[in-house]
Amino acid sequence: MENGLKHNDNIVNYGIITSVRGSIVDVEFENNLPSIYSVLHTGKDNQIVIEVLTQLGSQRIRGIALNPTQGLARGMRVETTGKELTVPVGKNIMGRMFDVFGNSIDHLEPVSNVEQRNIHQPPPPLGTRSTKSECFETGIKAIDVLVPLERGGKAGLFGGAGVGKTVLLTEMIHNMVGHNKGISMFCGIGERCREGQELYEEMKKQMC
């Protein structure tokens, strides 16, 4: 097994897949065990990305694949430079769409002059957090009166298909941007990506 070869001015460490169970992948390394949150690459053209979740010993890690694992099998080689997953941040990304790896997926020009920041960040210090409870006004009377939301809190919206969840979400985003001069971020997982596309197209129409 090769270890410590130079690749693009970064030390590349190689390992071997020992187990594949759905999206959970175990990888064995002879030395230089990757740290937690490190990104591993494997598969054809290294298109499969795995993030290290835990170290199972001095030579084995367990990670989760961040994209489909079709074709992945025991004995396949894995490589890593020890870097973690980063995404672009800054004003230039506003109004754009990205995948989980920070690549633009809206068929526009690649973003430039942006900072790449690790997705795993420490929480803000306690001294900077608000200790008072405030009501977050959505501008939708039914929510503000019957089920008011707390500023800085979390809320879940559950309902069947076609009952208006995305419409309600669109209205909340519109009020946040238009009335409060705020910023909204939409993250889609699985089926929600389709709704995110519809939401994106609707927002573009309102902006024009």
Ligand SMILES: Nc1ncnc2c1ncn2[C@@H]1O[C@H](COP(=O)(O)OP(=O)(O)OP(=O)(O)O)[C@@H](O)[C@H]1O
Given for the second form:
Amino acid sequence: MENGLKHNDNIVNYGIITSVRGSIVDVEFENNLPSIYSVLHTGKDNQIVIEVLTQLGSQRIRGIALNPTQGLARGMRVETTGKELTVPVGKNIMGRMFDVFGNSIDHLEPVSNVEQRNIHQPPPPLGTRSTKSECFETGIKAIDVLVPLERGGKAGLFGGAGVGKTVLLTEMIHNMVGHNKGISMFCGIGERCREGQELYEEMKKQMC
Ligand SMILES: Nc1ncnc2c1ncn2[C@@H]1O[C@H](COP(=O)(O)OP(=O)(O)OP(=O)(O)O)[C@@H](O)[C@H]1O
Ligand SMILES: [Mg+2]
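Alongside the form predicted on its own that was just displayed, please also present the structure of the form predicted in complex with the named molecule.
Let us now look at the entire complex, which starts with that chain.
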């Protein structure tokens, strides 16, 4: 490596932003390119967080900004952290709300006794996965009869605005907890974070 330095993620390194397109940010480094999935900080108070997604050649990386990029411009300084994003996991996070960085955002006490785990994890090994196909009962007859879901599978719900997607999801979450003693997790992206808040308030009301 240049200057005889070994690539070391623990050394703070600085780069310069070369392009900003929406949330996609390119950063140039003279040496010690940060590794993929590592986190960079930039912005006025270092409040903008960028996750490295690709290395474009030996001096440039392309990353995605995880918060709004207003005010971000070419030529701004970027600082490496050498760390990757982690989130709290475990029983103590149940019923709580977090942002993408794992910080609690429900104005309650900070979560304690939790393990911090990297957001990038390998999939479970094939040997531990179920090989049989089972129906996952949602308790909603129209779904269970006409379009049954597979246990352990994935399903998408598409529809026009205001046709009842959220109501259906809420009903499924309700049944999951009530009938199956299961766990549901809601992730909102962008503007849809608002729905997480609404769901949280709704669930809290029902619990009281
Ligand atoms: N099964 C239903 N029976 C009667 N009314 C319903 C039903 N499902 C939804 N609605 C009504 O439709 C309204 C919109 O539903 P919902 O918010 O679930 O739509 P959405 O598809 O999530 O909309 P958006 O695309 O805006 O997120 C609800 O406020 C509710 O009043
Ligand atoms: Mg909706």
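Think of the rigid core as the biggest set of C-alphas that the two forms share within 1.5 Å after superposition. Numbering follows the first chain given and starts at 1. On a predicted model such as this, the values are computed, not experimentally measured, just so you know.
Check your understanding: Does Pro68 count as moved between the two forms, where moved means a C-alpha shift of 2 angstroms or more after fitting the rigid core?
Key -> Not so; Pro68 is displaced by less than 2 Å.
Review point. Taking the rigid core as the frame, does Leu56 move its C-alpha by 2 Å or more between the two forms?
Key: After core superposition, the C-alpha of Leu56 moves less than 2 Å between the two forms.
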